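Only one chain is shown below, in structure tokens, and it's the form predicted on its own.
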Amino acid sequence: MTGPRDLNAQIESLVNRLRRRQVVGSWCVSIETAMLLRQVVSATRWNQVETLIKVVKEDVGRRLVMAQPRELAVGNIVCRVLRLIREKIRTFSFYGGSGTGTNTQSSMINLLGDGSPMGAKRASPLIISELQEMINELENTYVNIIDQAMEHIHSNEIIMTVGKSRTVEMFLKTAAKKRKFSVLVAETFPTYLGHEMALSLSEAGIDTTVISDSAIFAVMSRVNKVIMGTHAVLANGGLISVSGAQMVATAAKHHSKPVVVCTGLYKLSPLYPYDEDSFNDLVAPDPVFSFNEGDLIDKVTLLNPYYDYVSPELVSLFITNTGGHPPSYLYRLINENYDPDDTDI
């Protein structure tokens, strides 16, 4: 069993990394938080709930969430490990520890109250194989997406996407190995990400463009659908994906195109945007606007947001590891996964 000396070296290794920005991407980072935080149930000593929840919650969760306060994942998975525990200590609760039904007042004293040393032992390997669930859960992510490629992309069909995104990398070439299709990239000025995707689509066989930014409206007319992926979801549906997605998102409304936006449920976060630019990221300027310009770098203010936020009624469907659903569905998948004792970590 790992000891409190190693925890806290892994604890520490995980913030480090993060503030550094050497874990990056939202499946690599949550697949990290929830491996620590199930050593970290593992390694407590509890005898009421409330221990539990107090150091996965503040002594360690809010650590990492500071650590790197954009990366949404991060706070996600903590949510959806202290609402495991809820869940959990409940049921067991119920059933009086055996799965009987019997003892309910009992149990719930023993957990909850006066704190049993046998309560606990007998409750947490439930919790840590509940965990050992989620993560097989977060592995399995794409896999349960791109099962659904064939659902939603069919022959001869004009696809527009922004930027480079795994999920949707993964979701066209699946569907490519029977359909025959045409994809449009943008090709997301300063970053370039398109021209990285459109490589990699090309690759496998896809016929592939990349078209300028400016000339998304002009050719939207002619696109059967937009298929992005995201960097978080927030709890009123909207998103928080690369910069340039809102700019395609509004084009397809204009033009009646559908705009579907796959991602896992890792990146459904119980957060509301009150306000939007607290979730963006400003990057250096020098792509855009380059130091060599000479006299007018003083003259200028310039501002390069990393991400947009797309507002939710652009978006016509969410494809999930768990299946499609529309932006209307995200409350209930909340109160599922969610618990709002633990919104504001």
The other form holds:
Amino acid sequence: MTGPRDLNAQIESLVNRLRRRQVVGSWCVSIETAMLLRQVVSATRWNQVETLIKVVKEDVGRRLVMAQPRELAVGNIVCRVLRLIREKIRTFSFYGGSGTGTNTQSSMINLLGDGSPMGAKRASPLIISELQEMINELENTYVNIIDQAMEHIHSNEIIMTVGKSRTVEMFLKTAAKKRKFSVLVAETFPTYLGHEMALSLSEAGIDTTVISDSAIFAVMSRVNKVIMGTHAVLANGGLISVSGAQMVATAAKHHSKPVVVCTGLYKLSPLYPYDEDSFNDLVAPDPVFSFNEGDLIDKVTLLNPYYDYVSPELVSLFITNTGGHPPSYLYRLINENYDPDDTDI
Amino acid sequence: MPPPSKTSGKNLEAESILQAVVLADSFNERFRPITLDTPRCLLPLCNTPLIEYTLELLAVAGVQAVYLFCREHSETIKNYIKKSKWSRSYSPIKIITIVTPEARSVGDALRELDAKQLIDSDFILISGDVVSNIQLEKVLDAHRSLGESPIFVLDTKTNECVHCESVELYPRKRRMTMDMEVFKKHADVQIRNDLIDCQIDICSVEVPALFTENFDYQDIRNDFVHGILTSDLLGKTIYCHLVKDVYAARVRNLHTYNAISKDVLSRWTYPIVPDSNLQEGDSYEFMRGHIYKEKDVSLSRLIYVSIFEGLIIYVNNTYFFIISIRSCSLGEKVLIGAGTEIAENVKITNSVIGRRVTIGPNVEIDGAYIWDDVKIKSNCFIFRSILANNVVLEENVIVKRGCLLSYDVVIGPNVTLEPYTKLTKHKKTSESDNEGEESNENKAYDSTLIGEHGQGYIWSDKVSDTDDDEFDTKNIQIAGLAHDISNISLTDSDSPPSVIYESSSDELSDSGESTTEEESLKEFFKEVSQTLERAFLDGHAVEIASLELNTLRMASNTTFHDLRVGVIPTILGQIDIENLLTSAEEILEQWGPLIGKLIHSRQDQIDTLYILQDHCAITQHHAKLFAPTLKKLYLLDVLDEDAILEWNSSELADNDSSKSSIRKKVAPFVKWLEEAEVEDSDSDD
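Target state, the form predicted in complex with its partner chain; input state, the form predicted on its own:
Next comes the full complex, this chain leading.
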């Protein structure tokens, strides 16, 4: 058990690291968030479940989400933890056993009346062990995804990918152990993440070709399927993915090639995009246009979006740690994982 | 953007904490009169105090202890730090404020640091107004493993900085001198002036001690770096770390303030942008067109009419044509703080609006920096100016470019402020460092200038720059005017040049010649000739005269070239024309070596020849002097034959008859030299 002061320092440190982008990558962010929330739950003394929910949601969760609103994984994890707490309390209370998500409102109302410290004392360790389970699941995300590699990649296929995604990288490498196929990597200007991806794949012995972004459409007709990673999956099935992904997905649509997205469920966000700019991140325009151009930079507006929004119609399949799902099924996953009360943190 | 770092072979201990020294005082007065009320490091840039940017940079780099040096307004800074998130018990950075009221320069601050014995490991030295997204960790790593735009001369292999020279806009520098040693030691040398010095130094423990030893060091760049580089005795080295594709700049003056604000708004400094909400409680959101809005901003109607003007609405089979919706419009690069209310028909472009500002109807704002709690009433027009906290503009006020309204000033109604007006609530006379030449002493405010309800005094820049880099007044003008350099006829472009232009300052200076510079040069020449005449009269030794001249040169911050321009005509003036040959022989025998003392290289020799030529080309009378002088100087070994030949072979300006006649006069002599040369090389064979 850590003292509240240590805990505050830990929260502050994560908030700062998130804000300064010192923790990057959705996976690292979600693991860190989950660990911190486990600490928060175990350190908080509570008699009524609303106290605990308030602490997790408003005191800690909100600060973490505000620290880096573009890192949707933070909000996802906070939501999942909240859902988990609600669920556990629900099954634990005397309405328990029967209530599994169907009669949310009524059981909650009853529960709030049950403010016995004894109940809290008994529920707390259960919640913590549940949280631990969630962390374990997060840690095993990759394993669960790459186990499905064999079902999706077949011999002599040509696969296109864009950007650098750890999930996709491991996915392809696993498949390459048994099957022989070739990969086309779009270089992904201006970050050139495609170069790194290609290097890593070719080191693993996969037949890899780097193509320039402008060649994506031209070679699409030869490609069997597009496999890509994503930064986040929105509630409607749309993706927030590295810039260039939208072009790849559109080209694939034109040629009727399947677009397969490998993602852990922790990237699934209960939020809807209200326009293409929401959740996007505009980074320094330096790589697009050098600051040394001097005169010109005062006269033009330079935008360098880091992400693309890929609409759900362009995606054929999500391969998650719980198996493959079409975009139309995501609403179900969201209902299973998040509580509607927590969508707005 | 190379932060030079100093190592002495001693590396950081892995477990020792990383320390940083932040100079919260700029040791100059370029932000007056605003800095009368607030220290520079707390001035808001895009609604965030400058020091936050610096501390953030240090926090990212993993600095654990920060020593903050303050001089003026130390209490304000202390209070600010105390209230900020940095002083919470669990803050990763510990900030210790040190007040040094007597420090007048960076050097003083560092000596103080040494005296207090606070630093026990290598540290980062940075001033409190740096905005940057440099990954200092990488630089630090480089420093551990190893151990301006000004012109930097770098060894390409080791990144050792071997020479560094600062370039001011005025006086122009056309040449620089470097020690030949440099080329002997370093096979591969790069000379660059495309670098921007972001004033971040990583110093080894010995640095403060060195400052104590060399008590005359004032400035890090001009004195310290130069001192280290030129002195063999110290045996220290300075390394530069070149960083590409990152942003770093220092808010030195109003001009850079403007440029950096623009850069922050157009996200060059990412991730240090408004919507990453550096300060706690900030809630900026980014919108298309580089518009940043905090929560609780009330814009009239919230419609960006500029786009939707002439909107056609189709209702119930009828077309409604809406001619114009009266509302406010936000252009590009606008930042608006929380609690601000903007009335209808307001136009804002390229501006930063602080918190709790009220802007009345029909106001137009372009390129302005409006700080917190400002009230602007209807029909005002503000162009490229700064309005500090609590300024009130009454109806119908026009603020033209470059104005600076300090805290609590009230203007209007119905007033037009001329460009570059600076207004403050403080009376000039209360300042001891400036002569109280202000006319309205103890009088009420000048109502013709600032309107009936106006409150405030004109602030005129009698700049007494304590920065010790002897500034040309012109430089100050450029720095201060901030918003429009074109007004001083330097460039044609109307847009304010961005910070990157610092590096191309030579270019800028080519198109304009300043009268002030000429005046100061004239003054300098006068002093040179007076010094020389004293020397002639008293019959000083050449060494003493040369020492005096050199001191004079340093005092007025001129070059050897200027010195030669002053000295040569004066010496030639001593020659008695009537009795040309003997007199020339006599005078030059004695004073020729003095010219020699001012010459250090072949280039200098050629320069001398040109000066000589120019002087002698003034009249027919002077022309006679040329041949004997040249011969004598050659005999005295002041000028060597290579230089003379090179000069002779250089092209003359067209139809310059007097100069070509001079050339003709020395033709036999040159010919003789050429032959001697040939013979020389023949005999070598």
